[in-house]
Each structure stands twice: as structure tokens, then as C-alpha cells.
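Take a look at this single chain in C-alpha cells; it is the form predicted alone.
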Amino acid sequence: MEAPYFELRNVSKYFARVVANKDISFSIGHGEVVALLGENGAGKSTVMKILYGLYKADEGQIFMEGKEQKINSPKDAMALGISMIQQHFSLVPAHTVTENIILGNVHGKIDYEACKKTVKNLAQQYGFDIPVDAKVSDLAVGVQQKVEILKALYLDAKLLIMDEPTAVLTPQESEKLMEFVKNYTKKGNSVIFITHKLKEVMEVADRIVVMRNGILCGNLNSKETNEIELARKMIGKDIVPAERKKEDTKQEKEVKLKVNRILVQKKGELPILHDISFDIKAGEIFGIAGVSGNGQDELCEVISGARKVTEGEILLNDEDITKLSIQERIEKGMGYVPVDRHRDAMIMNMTLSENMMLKTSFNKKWKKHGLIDKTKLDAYTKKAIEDYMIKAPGPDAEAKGLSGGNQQKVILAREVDNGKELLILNQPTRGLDLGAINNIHTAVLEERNKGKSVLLVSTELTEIFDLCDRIAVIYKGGFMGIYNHDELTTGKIGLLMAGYVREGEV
């Protein structure tokens, strides 16, 4: 039997007590698609990490064609012909395309008009529509990430690592990529690929490798399974989706927020947002779909009064708050989970109690001769983690001692209690697990069917439409068109969060 052509036997990596992975084991041959898939902390990106030599394994052993190989570095990796695209792009946004994928790889008096037209025939080569001159800082987020593909076939790359590929691409540009990895593979490269959603895997995958708790706990032929057992494997049992119920639009419900043609703008620069306008009604889940750095981030500060308008107008259960502090919308009845929750969300040192009463410290009833009372707080907190079903030891435990997805769930916990009015959600389940994005998904469900209203930012498709009863689609901080639930297809919606308009549409 010929060796495969990358295998991993055995492989254990551990930081300080805790365990990323155990005994992995694992091959991947010529031509192959090889999907890791699992929840996160499952170890995937730590085992691909070791396999391109950005980690040592403590255990275990690396084989490429049946020889052991010492990967001690991301050089001996490339050496190899071993490249990895991380989730996160290592471009020089100053520099043009072609330096940034010559960096590193020329040496002495550089011919650029060469590099340039070898970098231009490669990208013809694989389909790609690249403007070698260009500033990457021009570039969209999708024709960025063929460029960091480029970087790794002009080291001749035959074994490409892809770490959650299509986190910040439209529907259309994630078909692309998919087009590009069949063709790779068929020239005999293969490609790992790092991900957690199921239809890509399915979509791709010649096989998939399943990770749960840093151990392997499935090899499986994509043609002798499918994502109701894939998604059984990943968390240990199975998923109930939360399901949304059509709305009764016989009823005429009442608009709880209003938003007139806000624009955000700094003096001599281009507007951040323009002409934004929508109303949420009660029981009702509005949708903001686009691709990450559309002005979504900062639609969200706006209403939440953490950014200024310089025109236009937000109210509120009919009562204008535009110049109303963040403390002000609170008391109204406004709850926000911001986009990044290390940053905004929470203070990791301090206990989920303490995190719980951050925003309503100044209320009352937390206040007991003139202290914190703080058998009330714990009792509230202990009562939200049952609700939740947070895994932690109790309320006295630290932030920074749960996972994301358990994070996560304390900020909704207390944002939706501060939310009576409106619930403001920016990408809520970003880099949960699906078990995590489903409990969320049932719980901002439960708050619509009470009669709250929802905003709900989110750059997953699948998100949007499973839970929003009308959608907008931002693109370059303005609205392409807001519609109905069953008015958009996932072709269409990928075309407007790209900028294409058809005639007699806005």
C-alpha cells in the first residue's frame, strides 16, 4: 500500500494542565480535502498549528510519505511544501500584492516587473481576478484572502492548511473558494480544511475528521455521512433547533424603535453610515446582514448611544433619545451585546456577579444601606446561570475562567433583563460552538415571542434567515434594500452585501 502523503500518529500537545490534544491520529493523501471539524476548544487549530511548526507536540510523530519529519518551524513546514492560511490575514495593508507575496521569498536587487508578472500569470492560472498592483488596503475582505492563497501557491505549496476559510466572505465568494480548492486538489495537491460549519464540509470534503475536547472522535467518508450525525459526533448529543414561528400580520403591532436618516460622519473624511432608516416592531426580529467593516459596528454604537450622530434621529417607544447618555437608554429599557465581549462585554477579572450589575450599578436594587447587596446579586446571578445553563461553579467565579460560548450567555443573561424595550445583538454567537449558538438562538427567540424588539447584526447567513422576520443589507454604511423574510434567497442577499443592485431595486 503507498504511504499516505502527510500522516499524524499519535500526536499530544499540552499547555500547563490543560490538554489540547490527545493522541491525534490522522492522514491525509494526494488530491485529497481532509475537513477538521469540532467545536471551538476542540484543538483543531492547535493539531494544524503543530503540523506547520508554529507548535511542538509533546507526543507523537509526523510522516510525509512514509518518512518522519522534525517540523520545528513554519520554514522546515514550507520546506515541505506545507502552507497554512490563518483566520486572521498576515497582510501589509501599505504594501501592494505583489510585495506581499514576494516578502520574504526574494532576496538581494529585486526584479519587480518580473515578480509582478509572475505573481499575474499565477493568479490566471487558478481564476483569480487580482489587481497586482494594488494596496491591499484597497482590497475587499474576499479578494484579501485570494491573495493570502497566492502567498502560499507562489511557494509552491502542495499541502494548504485553511483555518475557517470563509468566516468574513460573501455566499458567492465562499463559492469561489470552494471552485479553487476542487481544481487544487485536482492537480494532486490537498487541502485541511479547518472549519465548523457543516454545509461547507459536506460541500467539499473528501473526508472528514471530527475533534471533540482536544480528542479525535471521528474519521469519516463524507459520502457515508451527514450533518445530523457530523453535529452528533462535534458536541455528544443531538441539536434541537430553535425554530421561529411566522408572524401574525393581521395584527398591527406597535413600532418600539425608530431610526431617521442618520448620518455618521467626521469632519473632511467619507460618512460611516448615510441615510439609515428602519423601525423594529414589538415581537419583531430585524436582520442587519453584510460582510464585517460595513458600518454595522457602528450602527450598533449609535443606537446604544456609545457613538454620536451628526444628523438624523432615534426613538424610542415614540419619546426622541438621540442625545440621551448610555445610562439614560439603559433605564429605557435597551439591552446590548456588543461584537467583541473581551473588549465591551465584560471584565474578566472580576466574578459573574460582579459582571452581572456592571451596567445597573447605579440602581437601586442593588443597594442595601448604602452597600452592595449581595446575597440578592448572587441569588440573581445563580438564578440567570440556571436559566442559561452556564457552566460555572457558581457566581463567585471569575469571568475569565469560562469558556466563550458559557461568556457569552452570562452577557445575554444580562442584557436581555436590561432589555425590556430593545435587545441589541451584534454577531451573538461569533466563534460559538453549535451547541452555544443553538441555547442562544432559543433564548432571543423566547424574548421575541414576549413582544421584544430585536436588532440582529450577524455575518451568517444561515443566522439571519433562521431567526429575522425582515432583513437589511448594509454595504459601504448604507442600506442596499430592507425586505421581508421570504423576499431574499441566499443568491441574492450575497449580491447586495457585494454592492450589486438591480435596476429599479434599492
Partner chain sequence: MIVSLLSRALMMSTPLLYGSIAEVIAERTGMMVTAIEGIFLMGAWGGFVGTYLTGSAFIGILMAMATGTMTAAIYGIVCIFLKQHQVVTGTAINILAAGFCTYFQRVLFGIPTSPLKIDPLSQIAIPVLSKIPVIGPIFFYQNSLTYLVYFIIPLSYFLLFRTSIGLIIRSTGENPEAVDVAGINVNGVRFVVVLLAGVMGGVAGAFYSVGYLGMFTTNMIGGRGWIAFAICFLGNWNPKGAVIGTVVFGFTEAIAIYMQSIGGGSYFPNELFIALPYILTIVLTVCRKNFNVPAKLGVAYSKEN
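Instead of the form predicted alone shown above, give the structure for the form predicted together with its partner chain, please.
Single chain only below; no partners, no other molecules.
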């Protein structure tokens, strides 16, 4: 039998005392598409970073066409024809497309004109429409990804590793990417892509390698498996999806949040948000779908009070709160889980108790004789730990010691309690594994059933469809429309997310 293109044998990697990879062995053939499937923290990226030379394996070997290779740096990997596209693009935003592509791959004096020409030709060869002179920071995320791919092609990569390539793309862009993968592998090249999305795995992969907790737990032919089997292998147990009860439509419900013709615009610039109007009723989850960076974060900030509106008004329970401060809005019963929990929601070096009172520290309920009532605070935190099944040693544990999912649960617990009326969730499950996502979904649905209003921003369509009663699609700061749960399909929402109004316009 012919030796496979690349083969990993018994690769292990330890970070401090934590096992990131244990005994990973699999191979990839010429012209093959392998999907590396697993939850966050399963060790997928780590093993690929070893293959690409970014990390050093503590044990194990890598073979290329039967010969052992030592890959100590990305330079070695590139010499063997391996290229990797990181999840967070490794582009220099302030530089042009051409400068990014030739970085580290030219010597001495740079002939910019010649380089531009080469890049242009290469882009044409693969049907990419890329402005070679544009600054990367001016390009849409989908185009930036193409620049990354082009960077690999410029180096004449034969094995392309892509880390969660579709996470930032619209369904249509993803489809185009999959098309590229098929074309590329037809020429005898190979692709490994890391993902946790079962659907795309079934679509494009020839073979599926499943990882869980750093261990390889499945190496399957895509024709001989199905999504249910894969999910079970990936999670290690069956998962009961959080179920959304049909809302009671007969009963007319009160409107809790009303947003009226919001405009956010800096002088002389295009509006960040324009003409946004909607309302959320009690016991309703209102979803905002869209590719990230289309104004979702700003909308959440406007409602929570972190950003001023240029025009328009916001009403909570018929009271105008447009001019109220963040603190006053919290007192009125507004909870907010921001998108970047490390930056906006938690202080990593503080204890869980301290984090729990972070946003209500002004409130008298925490005070006793002018000092913090630690007994009360700890009891409150302990209850949250139990209620939300947070894996933490106790209220005095530092936030940074918790996993991402458990940190998010702490924030959710706090905000659910703050948000007696309205809960704003901006991508609450971003970067979490399926188990934690499930917990959070269940908790959110529970709050809805209690009669709270929920504003849910998400880029994951499954999340939007699983949870929301009504869905708005946001594109370049404006709504493409507001739809009832049943009115949308993946195809239709995808077009709306890309800014197409009717299907005929594609």
C-alpha cells in the first residue's frame, strides 16, 4: 500500500500538567478532505499547531510519505508544503493585501509592482476577486479569509489546514469556500479542516476524525456515518436539546421594550445603526441574526446604555430610558451579557463573589454598617453556583481559574438576576462547548417562560432558530426585516444576512 501523504503517530502534548493531546494517530492522503471534529477544548487546534510547527509535540512522530520529518517551526512546515489558516486570522490589518501575502517570503529589496502582479495572477487563477492594493482592515471578513487562503497558495501549499473556517462566514460564503475546497483537492492537494459543525462535515469531508478531551475517539468514513453518531462520539453522551415551547399566541402580551427609530452616527461618517425599530413582549425571545460586525454590538450597547444614540428613543415598560445612565437602567431591571466577557463582563483576578456584585456594587443590599456584607454575598454566590451547576471550588475562587463555559454561567447568573425585566444577550454561547451551550439555552428558555423579555444576538443560525420567537436580520447597521420564527429558512436568512432583499437579486 502507498504511504499516506502525512501521518501523525502517537502525538502527545502537555501544557503544564494538563493533557492537551494524548496518543493522536491519523493520516491524510493526497486529494483527501479530512474533517477534525470536536468540541472546544478537545485539542483539535493544538494537534494541528503541532503539525504546523507552532507547538512542539512532547511525544510522537510525524511522517511525510513514509519518511519521518521534524517540524520545529512554521518555516519547516511550509517547506514541506503545509499551510495553516488560523481561526483568528494572522493578517496585519494596517498593511495591504500584497504586503500581507509576501510577508516573510521575499528577500532584500521589495519590487512591489512585480509582487502585486504575481498576487493578482494567483487570485485570478482561483477565481478570487481581491483588491491587491487595499488595506486588510478595509476588507470584509469573508474577503480577509480569501487573503489568508491566497497566502497559503502563494507558498504553493499542498496541505491546507483551516481552523474553523466557516465561523465568520454567511451560509453563501461558506458554500463558496466548500466549492474552493473541492476544486483545490481535485488537483491532488489535501485539506484538513477543524470544526464543530456537523453539517459541513457531512457535506465536504471524505473522512472524519473525532476528538474528545485530547483523545482521538473516532476515525470514520463520511459515507459510513451520520450526524447522530458523530455527535455522540464528539460529546461522549447523548444530549437532550433544550426545547422551546410554542408560545401562547392567543393571549395578548404587554410590550416590555420598545425601540423607536434609532440612529447612531458619528459626524461625517456612515451611520453605525440606522432606522432600527422593534419591540419585545413579555415572555418573548427576540433574536438578531447577522454576520458579526454589522452593528449588533453597538445595538446592545445602545440599549444597555453604554453608547449614546444620535436620534431615536428607547422605552422600557412605557418609560423613556433613552437618557438614563447604565446604573439607572440596571436599577430598572436590565441585564446585559456582553460579547467579550473578558473585556466587558468580568475581572479575572477577582473572586466569583466580587464579580457577582460587580454591576450592582452601588446597591445598598450588599452593605452592612457601610462595609460589604460578605456573608450575604457569599451565600448569594453559592446559590448561583448551585443553581447554574457552575464548576467552581466556591465563592472565593478567582474567576480566571474557571473554564470559559463556567465563567459565562457566572455572568449569566448575575445578569439574569439583574435583568428582572429585560435580558440582553450578545452571543452568549460563543466559544463554549456543546454541554455548556445546552445549559445556557435551557436557562434562557426558562427565563422566557417566567415572562422576561430577552434580546438575543447570535451569529449561530441554529441558536437563533432553536430559541427565538421572532427574528430580525441585521445588515450594515439596519434591519433587513423582522420575521416570525416559522417564516424563515436557512437559505432565506442567509441571503438577508448578506444584504440581499429578494432571492432574485443574487
